[in-house]
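Below sits a lone chain in structure tokens, taken as the form predicted on its own.
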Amino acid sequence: MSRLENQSILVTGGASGLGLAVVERLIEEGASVGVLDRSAEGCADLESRFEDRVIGTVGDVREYEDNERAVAACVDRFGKLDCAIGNAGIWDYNITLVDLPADKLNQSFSELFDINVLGYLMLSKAALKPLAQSQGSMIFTVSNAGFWPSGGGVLYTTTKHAVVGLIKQLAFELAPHIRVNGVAPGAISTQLKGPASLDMQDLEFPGSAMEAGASGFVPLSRLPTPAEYAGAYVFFASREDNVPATGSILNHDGGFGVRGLGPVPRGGDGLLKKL
């Protein structure tokens, strides 16, 4: 039997990037999946590819009614909800405080927090009753920026630290009925958008440049793909493998926490020559 056989799972931001890779892996593991995404084309494509295994809801994670519709669609189609994954987010392209225009501070702060934090709260609230009924779980995408500086700018990094607090608080509030955990990916070549309030909505994420320079800043010497990150979500969603964990966050980041203070981000470059 697949690890997620007969589970119903909802993913926000599931029509592209990391979210899409997670959706594909959940289906591979036997789950039926709901997707809440702003892209009507992306939702339609998923429904075309996976037919009755996917139900798409076009909407905005900042709107409670859209989260509610997505939860209801899962329950109506699949009969229950086992797991809600908050994944939709935007990046601030490493903008620093000194470069952040004062006249755009309020608007950009609100946009980042509304999508990256409030969106998760909206999903949590909308999914609360069906997840309690199924003794299910919540999983939130954090980031290496939830623990270390410079994974984003001042806005993004602050939102991801807030998500760490959200996970811990909800894990406390919802125990023993609902498990709440997080996955903190590291550098990833994906399709993160920037905030419209800073005119960054059409910027191209620097994935190719990051991949080319990965050996200089990632201890594993390369960027994991979105698909390679997706297994962590399967682990936390599993009803067999992950019974003990709530309030846990997997630093699934390519080793940023062990970079050390030396001139290179890892200590094993000369290992094979010494063996």
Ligand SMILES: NC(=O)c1ccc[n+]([C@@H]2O[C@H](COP(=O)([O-])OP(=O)(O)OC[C@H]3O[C@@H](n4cnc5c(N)ncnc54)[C@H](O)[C@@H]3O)[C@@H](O)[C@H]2O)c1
Given for the second form:
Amino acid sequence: MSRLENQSILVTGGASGLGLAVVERLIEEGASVGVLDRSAEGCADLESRFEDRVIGTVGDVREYEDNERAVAACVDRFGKLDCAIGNAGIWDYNITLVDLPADKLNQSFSELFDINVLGYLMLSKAALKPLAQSQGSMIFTVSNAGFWPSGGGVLYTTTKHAVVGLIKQLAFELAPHIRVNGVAPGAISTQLKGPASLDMQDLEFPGSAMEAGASGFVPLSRLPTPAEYAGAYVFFASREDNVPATGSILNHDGGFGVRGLGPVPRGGDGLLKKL
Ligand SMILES: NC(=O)c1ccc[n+]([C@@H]2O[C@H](COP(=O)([O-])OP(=O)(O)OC[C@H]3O[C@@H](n4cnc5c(N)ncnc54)[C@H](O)[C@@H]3O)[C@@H](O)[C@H]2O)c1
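So the form predicted on its own is up there; where is the form predicted together with the named molecule?
Below: every chain and molecule of the assembly, starting with the one above.
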């Protein structure tokens, strides 16, 4: 089924990880896709794989002009913009307040907030007019860290809580013209990087270790793949399925909110034997 036939959708951070899986799925569902990413190689790869169905813009989500160029590229190539997906982000590799050097607080706070929060706000501003014209929507990638502690350190967790506020406020300000929703994935094995201000820009995300230990902390027992998260974005982008949704955030994290208090994170362990 092609639920996004003839839609034009822009995705930030679409060259890798979750964003890449979302781009692939949007195309499968019939959409044409713009990507704003700082990876020139990633944008070029997407353009050569999908030809005229993808238009890449190499840029930084912290720069308003880069967001404007990416929006204009979609409108010029595809004639309109139906949905803007803010997704580019970085992590803080769980650094705690105790371990954060005082002289790095300012810079690292700014770097995390500029990419994870200001970047989404820049995209929203740049996409306002075409989204109002198409009566379209915005979708933002949150995280389990938008709701619970320990999905990152104090910097990442506060940025993702701020994204929850951004979604609610924009949903209010832009109704009834533009719907604004969020997807809050749990841990995913990707290339998620850290801030350069803490020398974490080349660290390898511990995805395999998380996967190996997932049954110990995820109620649904394993880490979903990036592709398994992509359907949530299709749901929120689809004009048919998403008519009543604005200001909603889908906790799409394997069940962290129902983990319970004991050491075993699943109430249903042994269930099949008991039936
Ligand atoms: N990996 C996880 O466990 C996890 C869990 C929950 C939420 N998330 C969120 O998912 C989103 C995507 O992350 P991912 O895990 O796919 O990581 P990723 O690093 O694989 O992909 C992020 C993409 O964003 C791009 N990017 C980063 N900073 C940018 C900037 N300043 N300007 C332009 N492009 C930039 C990167 O080049 C990359 O292509 C992020 O918002 C992240 O917080 C990730």
